[in-house]
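The chain that follows stands alone, in the form predicted alone, written as structure tokens.
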Amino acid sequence: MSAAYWEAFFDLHRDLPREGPGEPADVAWAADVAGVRPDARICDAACGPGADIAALLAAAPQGHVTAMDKVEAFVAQAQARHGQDPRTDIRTGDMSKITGPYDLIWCAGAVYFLGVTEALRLWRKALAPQGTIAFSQPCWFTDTPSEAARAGWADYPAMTDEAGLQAHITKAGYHCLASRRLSDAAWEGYYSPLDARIAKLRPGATGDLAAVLDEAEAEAALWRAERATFGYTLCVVRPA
């Protein structure tokens, strides 16, 4: 992609509350299923713009969240929304390169850029004993895809539906706690805001912008027509 398209890509994304679906409630579920404690060390992996750190410090209001993404510009809306607390240390850094040790990892929607098995495999040095992996992926929900929700994924060929993700996990040496499918109400969490600001943004958009806002457009109007077939399945794991 073109610098000029990454420009307008982050000026859509500009200081959305969000980067993918998702809500506190999964943050909650998965931290109650891991049985995290209230002073737990936690890492938030590929963070965005910090919209589940709020969540993070609620599990473990005496633990400690480290939030790292590569893209500076997320870091920044994630420091200016939480670098304050003296409970986060929020960095540019690299997802595959976690140290720890961390009692609990989280990774909303990005695990998907390492590969779920890969993902497990280079985090599993940086658990702490009994500590836990928390991340939500893209799975399908039927055998049988409509050509339109193909399409719409067809740059992530190595998807595959929830069977498939539990022999990923397996594979990694890994034990799935609990699983469950990210709400409606955590699409539109993310969907709804991109909506008004792609109203914003459109008045007058040509050439690059105008390309994005409609990606993004096609992007959300696949997920509300196809969602019965596709979606982000959120998984508790800990090394077997």
Ligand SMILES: C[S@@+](CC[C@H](N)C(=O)[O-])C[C@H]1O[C@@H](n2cnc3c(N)ncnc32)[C@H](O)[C@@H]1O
The other form holds:
Amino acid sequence: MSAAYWEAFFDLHRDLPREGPGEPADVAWAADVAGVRPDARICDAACGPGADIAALLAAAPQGHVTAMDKVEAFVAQAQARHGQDPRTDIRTGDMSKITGPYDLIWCAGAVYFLGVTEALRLWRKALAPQGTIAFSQPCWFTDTPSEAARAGWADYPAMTDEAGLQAHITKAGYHCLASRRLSDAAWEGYYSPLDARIAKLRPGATGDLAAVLDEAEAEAALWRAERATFGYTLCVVRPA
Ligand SMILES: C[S@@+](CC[C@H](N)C(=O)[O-])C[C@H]1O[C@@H](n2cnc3c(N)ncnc32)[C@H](O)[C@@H]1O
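Form predicted alone already given; the form predicted in complex with the ligand follows:
Okay, now the whole complex, with that chain kicking things off.
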């Protein structure tokens, strides 16, 4: 992608509350399943603009959240939101290099950049004893996705159904404590602010900006039309 494309991408995404589907209830549910203690050491891997940091701190009020993302602009936004809290350390970093030890590694919508099996294997050494990983991952909910859905996910050919996801977890040497699908509210928490930003930027948009707006609009429309056939599954896993 050209520099102009990325500039347009950040014009669309700058200061959005989150960069993928999710809601505080997901964090609370995962922390409950994981048995997160009030003083837990948590890593928010690929934190984006820091949407989940408040819920992670709520799950571990006497704990600590280390949050990192590789994109400086997102890290700056997360720092502006939560950097004053002494229970946080928010920095630019590569999630494949985290060292820990962490009681919980939380990763919303980003494990697929590494691959499920690869990420879980990499992160094992960063887990404290009894440590847990919670991550959300795109999945097919049908054996027969439409052509439009397949085309929409063409950039991620490794996407599986939920049985395939469980197989990756097992292959990595973990067992799944529980899993659940993200709710429609979690998706709208991402797409509704994006809709508003698209509406604001659309008048007069040309070139790369118009292309970026078209792509985002098509992505949201696809999910709204076909959400019964694909979505994100949230898994809470621990080394077997
Ligand atoms: C779909 S967004 C999700 C962000 C955030 N968790 C949320 O839910 O708003 C994926 C994020 O992964 C980050 N990312 C991708 N690869 C990464 C890596 N190797 N290390 C750190 N961050 C990474 C991207 O910069 C982006 O912010």
